[in-house]
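Given as structure tokens, the chain that follows is alone and in the form predicted alone.
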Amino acid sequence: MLKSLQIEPEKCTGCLQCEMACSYEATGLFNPAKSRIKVFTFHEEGRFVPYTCTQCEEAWCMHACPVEAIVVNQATGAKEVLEDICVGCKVCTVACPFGTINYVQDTKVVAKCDLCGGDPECPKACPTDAITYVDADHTGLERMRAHAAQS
């Protein structure tokens, strides 16, 4: 059964820990600036909404890849990069609807969530459960646009 990244804005805090151990297991720095997940506040409202890829079932970034560095993990259902194959054109990155999906000028090429192969970091570093990791029938884009709306 294959799992996915549940949010839940309304419990965030904007404490960050979230980015700061995606940033950590994917760079091993802790440095928001390099983390796959982002916080977006709502500075006038005093609200805080975490953002990472869904793993699109129809992943747009995917077919878009001229050199098809992007990949989905059979074993998690992630999309990955496959970072030895981009060539850094950035397509994937005006692809994504949602913007998660960003190129590192450190490496050259894109970054974007694997789901820790399978083993997010993300919602084991969040103290008020905002971000769990639970069964991928659970969640969803039109979940995700119903939030969306409210805002």
Contents of the next structure:
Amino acid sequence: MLKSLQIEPEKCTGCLQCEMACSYEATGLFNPAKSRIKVFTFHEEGRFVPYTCTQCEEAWCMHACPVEAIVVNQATGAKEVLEDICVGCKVCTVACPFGTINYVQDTKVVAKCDLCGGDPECPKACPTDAITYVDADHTGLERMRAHAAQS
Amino acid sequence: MAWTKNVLRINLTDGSISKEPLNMEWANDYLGQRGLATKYLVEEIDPNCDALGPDNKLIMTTGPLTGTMVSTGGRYSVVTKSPLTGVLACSNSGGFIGNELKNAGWDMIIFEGKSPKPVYLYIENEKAELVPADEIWGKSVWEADEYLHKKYQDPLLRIAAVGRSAEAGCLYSGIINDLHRAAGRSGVGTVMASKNLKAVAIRGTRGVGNIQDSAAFMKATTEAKKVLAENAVTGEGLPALGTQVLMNVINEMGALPTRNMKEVQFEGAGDISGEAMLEPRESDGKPNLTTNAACFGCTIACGRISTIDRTHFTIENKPEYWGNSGGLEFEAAFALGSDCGVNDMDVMTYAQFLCNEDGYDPISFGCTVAAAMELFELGAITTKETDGIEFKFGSAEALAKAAEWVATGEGFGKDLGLGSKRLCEKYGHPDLSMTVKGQEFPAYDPRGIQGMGLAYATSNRGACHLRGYTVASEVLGIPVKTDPLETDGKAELVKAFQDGSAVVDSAGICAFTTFAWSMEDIAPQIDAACEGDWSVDKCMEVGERIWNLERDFNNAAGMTAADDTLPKRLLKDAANVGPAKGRVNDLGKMLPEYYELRGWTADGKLTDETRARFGL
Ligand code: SF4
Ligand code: SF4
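Coords for the form predicted in complex with its partner chain, given the form predicted alone:
Okay, now the whole complex, with that chain kicking things off.
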């Protein structure tokens, strides 16, 4: 069974536990600047929106990469960056319509969400269940249910 | 470890900037943030220096847990000598800047001297530079924030700034970070402005590490987060209603300071409560509260994000206030509301927005307005001073005007910016000032909650709820229920809360965790993160050492046992209604026992033995 990250912004409080968990898993430090999930604050509207790669099936980044440094992890469905092969050309960052693959100056290669190899840290760290890791066939099911309840 | 072990020292007089290693011997004795920065300050300044002169220093400081995955680990503090009280000031704030400072690689910044011209400090990891602030001096915090974000093209730059109130010399100006979080009390912003320092803008991308035992730390913090989630206050009450969860509770027990503390219950409490913030309003069907919000790393998320009714007289022609911003917390709601006799939530939210926009403390501000209202009703202040406005209890117009005046220091705002003590002295009624050591009261009348009387009288920064929140025990039964009208055992209770708070404030976490966490939950998290032994006993010893260090400084700054008191009103005039009817605060019964427990002399000084015990 394939699983996906499901994000429900209306539950998010902007605490950035997810960013810390992500950066800690990826770099060993608590460093929101290096997180692959980002939480955006819309102050005037009073809204917090977590955002990260949705692991497209026909991933733009993967197709754009000239050196095949982005590959599919068959077990998780994640599109993963092979850091040894990536040449840092940034074409993928142009190709991704969502901006969720980014160049990192320190490592000189790009970074993106890799679902932590199938056991992602951000949903575990999120105190409000704004991020959950669910059966890929069920993304949106909760929201559908909530709307169904209102009809 | 967990400390970055780096201190950034900025001499504003000559513009020199240097890096020095953190004094780890002191870190072992004072932990971090409040305790450790106080140790630095005490060692470096003359207790009798002019708080607004170049000899005072101002320290921005994080704790060893700041910037880690511990819940609420985004806190930072500002430590300096207060212009309002003349003793130590230590104001704690959440938001995001504490983490950013830590991520840039610094435990603390020590500002000394006074800049010849207005400047701001820009930090990008290792790099720190003072930049002329001509473009933002004379501007509000919100304008400065917008300018700096634009200038550096960095939406994630974290900014702390002072507003126009501080520049105008308001004695209770704070430092606002992330638009609406505040190191609010005791005039720390006034000190910052007196140094011609407008803002600190930080970008940190180095990461926080140095965790002594990572596996143990992740385990301890995960368990402790569960405790917060499962607790009724931190898991339900605070996220849903914020600290405003307390408004109706405190009113019912006859401890809600009302009309400059003349009364202990407010007939309009329901209108300004946390519950009322959820009621849809007539004009647009939206409630005052849009959402709750968290500070960095916080799994409680008590923050209020609110709007004002667009049809309200304060903002109908001011679209710049139509959006969301930081709304009412309980302390502000009492000060702007019941204490002024005002039950109009929109005007209160407006005043709160201005407090954030121009950086002044809503508690001290509201209480000073309340004192001015009482002086007005007595005829000591007239419409001559108030620009023709009837400055009466309950007047939304007066509150709105007062907030606008203090924001810029214009007109009667100059007088209101003096704080309640100096205002009441100026207009000939010093007894009407509801202050301890010159600082205004928070939201708990000590006639109805006896232990709080002792906590206020002995607080090391003047009247304050965060220096020993016995409300937890006396009202909410945390960790054990004590009778709020009883004085027996309160000396011990106050001391335990004071010492515990000193640890929490020195670790880098939020005081509100202690609704759910005891030292048994906190110590293991510190212990896993930091080198050395951080058992419960060690933590409590450090807390007590910090308390004594602060007291010792305050004594040296001229404070005596005579200052450990409450306004006459609370000691002589009995509560007129409610469960505490007929009661005054029996401070006299608690204070001598407290001194003894502390190991102080009858005149409130540290004995030699106490000094030796803590190596002071
Ligand atoms: S951990 Fe959850 S609540 Fe916190 S910022 Fe991330 S998504 Fe939002
Ligand atoms: S409990 Fe409230 S004040 Fe404390 S860190 Fe969390 S959101 Fe901030």
